[in-house]
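Here's a solo chain for you in structure tokens, the form predicted alone.
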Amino acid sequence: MHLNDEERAMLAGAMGPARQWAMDHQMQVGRMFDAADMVPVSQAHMMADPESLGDAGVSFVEAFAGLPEPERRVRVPMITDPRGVDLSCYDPLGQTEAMADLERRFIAACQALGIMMTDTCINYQTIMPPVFGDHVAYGDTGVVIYSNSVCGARSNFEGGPSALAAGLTGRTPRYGLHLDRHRRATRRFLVETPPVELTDWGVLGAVIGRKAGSYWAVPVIEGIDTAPTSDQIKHFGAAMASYGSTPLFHIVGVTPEAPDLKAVGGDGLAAERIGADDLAALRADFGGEGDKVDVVVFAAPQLSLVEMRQLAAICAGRRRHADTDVIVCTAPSVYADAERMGFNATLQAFGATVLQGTCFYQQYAREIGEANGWTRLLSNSAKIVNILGGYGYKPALASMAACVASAEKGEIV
């Protein structure tokens, strides 16, 4: 790998242990890729829950945080993905007062090296969206298909440390998706269904993905006519993430690579089409009509302003059944807006509980689970469902409608 006089200080280590480390680090992956240089970023996003991180992860990361300040400090503004514990109510969950301990620590140690604790995987709605062409070091697998689809920045997944190594050098490895080479279109779909509501995108994103199946897939996506909001291709793409690993798709005609088909080098690909067969059979997958629902779960990604307003009216005037829990997760900022117009005493009224900064498969959801007794879950988000059968759940897929209906009456409605 080229590296110019700067990036060779650093590896020296002229700027301090933690810039060396980062630059080793960055210098082994680079080389796996086949990285011929590295690209400045403009930010960093960093996943890093405790429940992922233990004891080991937070102890290195307090390490950096002991060296002296300028050494310390990350070079470009860093940013957090969910926490593991929403330190406000994380004992009405089950959660351990030493699962509390760890999440502090490594908070302290994340502000001592100027990271910003803004706890999302929301980010592009709430914080700092990356303009068109922005090199950035994103971590959360629903923030980097966001990013790259929608806002036409450039990213890879990047690893915990691969994100803290980009925040404290202000650069990565100029592989994948930092190339154009990697953004052209791989399959080519036509869908014959539009989607509707936001379950019915996670749900074709979820097909989308799993055809696709790699992380060097690039879909482009024919028969949307009508764009897409915010909330219903953020959907899309977090479930296309999950069941595929896929960092990057195109719709023709709707972002902005993807004017039509040929400047995404789609029209050579042969057509694949998705109907409603194909819809139905993933939402097969997770079903149960009358089946006893423990917990209702609205996370995954986090819900926008928009998503909190939209549930909260929904909720309003009603109340959860006795044997149902409904758990709602969003970003810290949103929470505080939502408090201020009321959509949270609505939820609370609903007899919801409103997490602030978490995600439901982040906050250690089977010791959770398993504290509360909850086995059937039930949601709107097709990533949720796909990740949680792995942590002792049964999951079930619903509209937002139909999961506060059957958070009220107890049951799969």
Given for the second form:
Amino acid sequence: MHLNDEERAMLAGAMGPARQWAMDHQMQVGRMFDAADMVPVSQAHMMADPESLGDAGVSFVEAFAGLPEPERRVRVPMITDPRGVDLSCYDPLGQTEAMADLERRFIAACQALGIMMTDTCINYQTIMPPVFGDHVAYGDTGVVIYSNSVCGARSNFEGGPSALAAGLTGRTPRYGLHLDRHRRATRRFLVETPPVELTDWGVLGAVIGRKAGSYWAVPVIEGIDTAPTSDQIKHFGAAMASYGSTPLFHIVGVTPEAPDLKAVGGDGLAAERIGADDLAALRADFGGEGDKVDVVVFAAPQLSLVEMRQLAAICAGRRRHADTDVIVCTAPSVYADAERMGFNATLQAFGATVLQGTCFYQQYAREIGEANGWTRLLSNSAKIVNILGGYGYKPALASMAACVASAEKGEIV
Amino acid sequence: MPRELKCHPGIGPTVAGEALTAADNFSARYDLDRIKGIFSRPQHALAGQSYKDKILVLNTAKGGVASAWMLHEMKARGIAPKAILFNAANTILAQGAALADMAMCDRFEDGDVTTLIPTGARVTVYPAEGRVVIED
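Right, and the form predicted together with its partner chain of this protein, after the form predicted alone?
Whole complex next, starting from this chain.
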């Protein structure tokens, strides 16, 4: 890999051990993916919940936090993905003081590095969306796929360590989605049944992700003639990334790199149809009508302010079943707005617990499930029902309205 | 007679161990009970099997970014695979291998690695050289 003078200085340790580690880490990853050089980034976004970090990960970052300030501060604006513990509400969930302490230690370390604790996976809706052609180093697959596809920004999936490295060096290895050749379509899908509400979008994204099945596959999609809302395409991308490890898609006539099929090289690909049968097959993997529900979860991605309003409107004047808990996860900035606008109060009157700065699957899902006796989980997120099977849950999928009605009745309606 | 497989140069140290192979994908968050050290996702081809100290041989990575921290955390507790071999790694698993100093390779010249290395085979992984040796 070609390094400039500043990058060589970082690698040699002239700018401290944190940047030396970061550059070495980036060199290892860059070599594996044949990066020729580094590319400056305008932002970094780090996924780092304490369940994933463990004591080892927290201690690793704490070592950097103890360095002199010039050696430890990140060099570009750097923000965080959801946390694992909402420090204003963890005991009621069955989370332990040890979990909260690990979270507190990590937050303190991040703050010493100059990282802004935004604690959100919807930064593209709440903080500062990247712009077309913007090179960024984002974590959270939902953030990356939205930023690449909808905004036309350029990011690989940057796991927590690599996002941290990018924050410390202000750059990332130039490979994968930073290069034009990896942004060309490799699979072409024709949608026969355009999605309507959020869960439909998630299911369609899941089907395409499952079919694409690789980080290096780029789907181009035809058959969607009306621009979706930000929330709809958020669920679409998050599910696609979850089922397929897919970091980029194009929708002809909708996303900025695909004004037409030819622009992304899709005209040379055979079209694969996605019909109602494909969508039904995916839904059939999850629980059905009449099944009891222990917990209903609205998360993954965190709810936007518009989703908070939608959910509050559906819940208004109703009450959940005594045996069914309801969890709502949103960003701290959205939580504050929702508090001011009364949405939180409406959700709490329904019996929901509204969490800020966390996302259900990132907050010790196995442990809180065991602590609360939650096994049968219902959500309108196609992403979260894909993740939680490995955590011991029996997940089911339904629309937002059906989730609320099911929470009210205590079983899937 | 040992058999050598060529692959793209990878990450991590030279290691030797016993292969655990499946034509399935991998995510530390989606698929594992990291406390018990087993594959926990019921639908996974290796469900119920221990991955501790194995050379995992799988198709590709899937899902989210958590695996990048999780490989490091698993190795720190001593309940981790020795290496992971993929047909195609994604960026997250490579980043996790770099932090954890875990051996990882992909892109095998002879085809589908999940058909080339059977479960139980003794293998040595040389990431820097881009080669894997299957012992007799």
